Amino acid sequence: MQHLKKQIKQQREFYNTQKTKNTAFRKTQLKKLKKLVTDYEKEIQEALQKDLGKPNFESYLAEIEFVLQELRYTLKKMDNWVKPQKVNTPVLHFPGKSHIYHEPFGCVLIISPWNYPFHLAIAPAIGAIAAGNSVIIKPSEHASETALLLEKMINQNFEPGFFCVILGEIEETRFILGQKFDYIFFTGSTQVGKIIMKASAEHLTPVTLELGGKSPTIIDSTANLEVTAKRIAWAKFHNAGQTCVAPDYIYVEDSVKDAFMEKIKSVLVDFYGTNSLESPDYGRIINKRHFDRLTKLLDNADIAFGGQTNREKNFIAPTILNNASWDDAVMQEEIFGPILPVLEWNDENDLIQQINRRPKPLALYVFSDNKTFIKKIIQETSSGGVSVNEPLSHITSVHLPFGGVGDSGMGNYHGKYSFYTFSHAKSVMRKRFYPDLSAKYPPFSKINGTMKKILKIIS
């Protein structure tokens, strides 16, 4: 493990060079990335197909066109950000200056995952670079194609003090983990998240959780069921389920669940075929240990749509499951894979509190033409985000905030929720010599009660 200690202390001695805080240096450098993402645009897309069966078209606008946005928005703004912010200051240190510089963490560590394991390794590094930082990344095993072609992107364009990948296993994470970081970005799930976490509190290292959970997907009587069945499928089996933002079940009002259910059997056969093992269109399951993990949900399940499965090609059939219940095994996880229970409710209230009993979701989605339905379900539960008549919205604007709450995570990123999360928030008030005001030294006796009643009229 020698060679990565080396190159962890590579990293910090970059950065203590202070070339990173130079923003044309930054700006340098997501250049030479946005054109790597380009020039590199067939080989991710080769390296996504072999990992995870991805589609072209699908990697190119979850994974390639998502990196090149953050890049683009990333550029044209960070002149803005990186300015020191001027604020008010308090009449008491008058005529005093105050500002707020955001300065970098120092050596960032990004641990990414395999679920979408080039798009959530190079997304957040874009927010770390754009903030003065020097990144390494340790992308998921798991997806080993991508890990490899991005260790080549990156180890072979950028000083290795400053940008690099590192490849490696449970052990090379573990060890890595044992080392000084100045700040932790760690993409994956809920219980691995909670190592990561143990493991920055030994060197009191900030992080930043993305993780997952359950999350719901909300159908009232006013939706239009045909454009909802479109979109829920579209949105939960992209990726063949493998997705932390995915509806992971459906909560549909009991007046409209049959037709619901007619709606998206249709859609799905519009979208895949009536044997989507034949596809082109449709991914597969990372490995062995993930397609047995997800099969085992199905035993006793009631299968209303698909539930057909070929374990030597890690293939899973778009599944809907009928009459689920909370004490199925299939809600008692996240699935993190093609498989949507669907359950029904006839009162908002009770959805409510069904709702409200789990850990807190990465996402809520909720379809409905009643404002305030809508309203009512925004305000009284509680998610890392919410998307309205249309899954995964949210998470694709470089306007809003991504991130979880609770057991879902915690920090947020993209567009200048990256830079802000990368950035140490440094308080500068700047004073001049005169006027030195007196009455704030002792002796205090002379001017106790005069001072309380300057302060008082002052604050």
Ligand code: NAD
The other form holds:
Amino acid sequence: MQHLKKQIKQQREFYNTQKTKNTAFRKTQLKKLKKLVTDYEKEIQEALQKDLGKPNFESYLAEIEFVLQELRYTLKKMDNWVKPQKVNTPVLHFPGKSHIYHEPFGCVLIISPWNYPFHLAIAPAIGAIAAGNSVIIKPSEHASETALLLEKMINQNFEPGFFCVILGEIEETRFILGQKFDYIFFTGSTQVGKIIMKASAEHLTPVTLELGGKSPTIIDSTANLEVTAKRIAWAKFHNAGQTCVAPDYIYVEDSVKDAFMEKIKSVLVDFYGTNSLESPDYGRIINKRHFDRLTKLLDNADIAFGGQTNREKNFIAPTILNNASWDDAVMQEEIFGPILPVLEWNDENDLIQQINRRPKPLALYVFSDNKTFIKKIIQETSSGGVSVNEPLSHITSVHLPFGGVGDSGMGNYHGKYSFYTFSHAKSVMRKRFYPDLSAKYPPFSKINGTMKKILKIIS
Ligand code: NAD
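Please supply the coordinates for the form predicted together with ligand NAD, as a counterpart to the form predicted on its own shown previously.
Next comes the full complex, this chain leading.
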């Protein structure tokens, strides 16, 4: 593990040179990254195809274009973000001046998962670099082709002390976590998030935890079922259901349940044909461990559509489960695969209570044409974010912060929120030597309450 120790030491030494404090340096690095992402587009798609059977169009939209959008926006806006922000100064400190400086934390560690292995490694790094940190990425070992490509792209093109990729499995990650960092940005499961938070507590290192959860998808009787079914099928079966913000389960008003079931079944045939194993537009499960975990959820389930599996090919067809209940195995944990249970509701207060009894999800979706119902759902439930009438859309906006709450995480990023996540807000007040208010100095008996009177006047 000595090479890892050396690498981390190099990062600190580089950070201490002050080079990253220069905005022009940061922009040059981000421009270089942008060019690399464009130059490597084909190789990125090939790696994602090998790791997850991702269709090229899906890879382009959700991994490459997503990162390019963050890069373009950050390069356009960061001159404004880095400027110290002038704020008011209390009269007591007249004629002082107050500013908030956005200071980089220092050496940042980014630990990323396998489901969007390119996007989720690079997107946080953009914010970390824009904010002036040195960065180490530890990608997931399970998306090994993408991890190797990331190592090649970054390590061959950036100063190793400034920006590098470290490969490793759990043992290496544990070792890395034992070292001192100034900020840790973790994307992954809630279970591992707890390990990360414990390890970072040893060094009092601040963390962002981007975790998962069961994202509810509510449909009421006013929803346009045609569009609803299409959008849900697209969001759920994108990347074969291995998306942190995928609709985890459907909660549909009982009066429209049968109609919804028919619509989504027909949409799935339109999307992937009658044999989704042959569809070039449908992905694969990452590995046998997850394949076995997911197929077990199908035992004794009421399969309304799909259900076909092929272990050799890590294939599970888009699957809809009818008559699901809160006691089913599939409703106990985040599914993270192409299985969509459907539950029904008929009382909106009970629906809200059921959701609020469970851990806070990363996302919540509501399909409805009823403004009062939508408002009630947004106000009376808690989740990382909400999209109304289209799942996933809130996470694709550079203007909205993306992150979880409670069990689904803490902190957020994207656009300016990434910059602020990786910056310490340092308060700076500048004063002159004169005037020098003597009333505040001891011995206090001399001032006979003068200071109190002044405070009362100016407050
Ligand atoms: P994971 O938690 O198993 O792994 C994530 C990272 O942690 C990997 O780099 C892995 O090497 C490392 N890791 C795993 N076990 C570890 C341990 N014991 N000690 C130290 N490091 C360890 O997650 P995953 O399976 O890669 O991804 C799936 C999970 O991630 C799902 O729960 C999903 O919802 C969540 N996720 C969240 C987001 C988000 O933005 N909030 C995005 C994608 C995925």
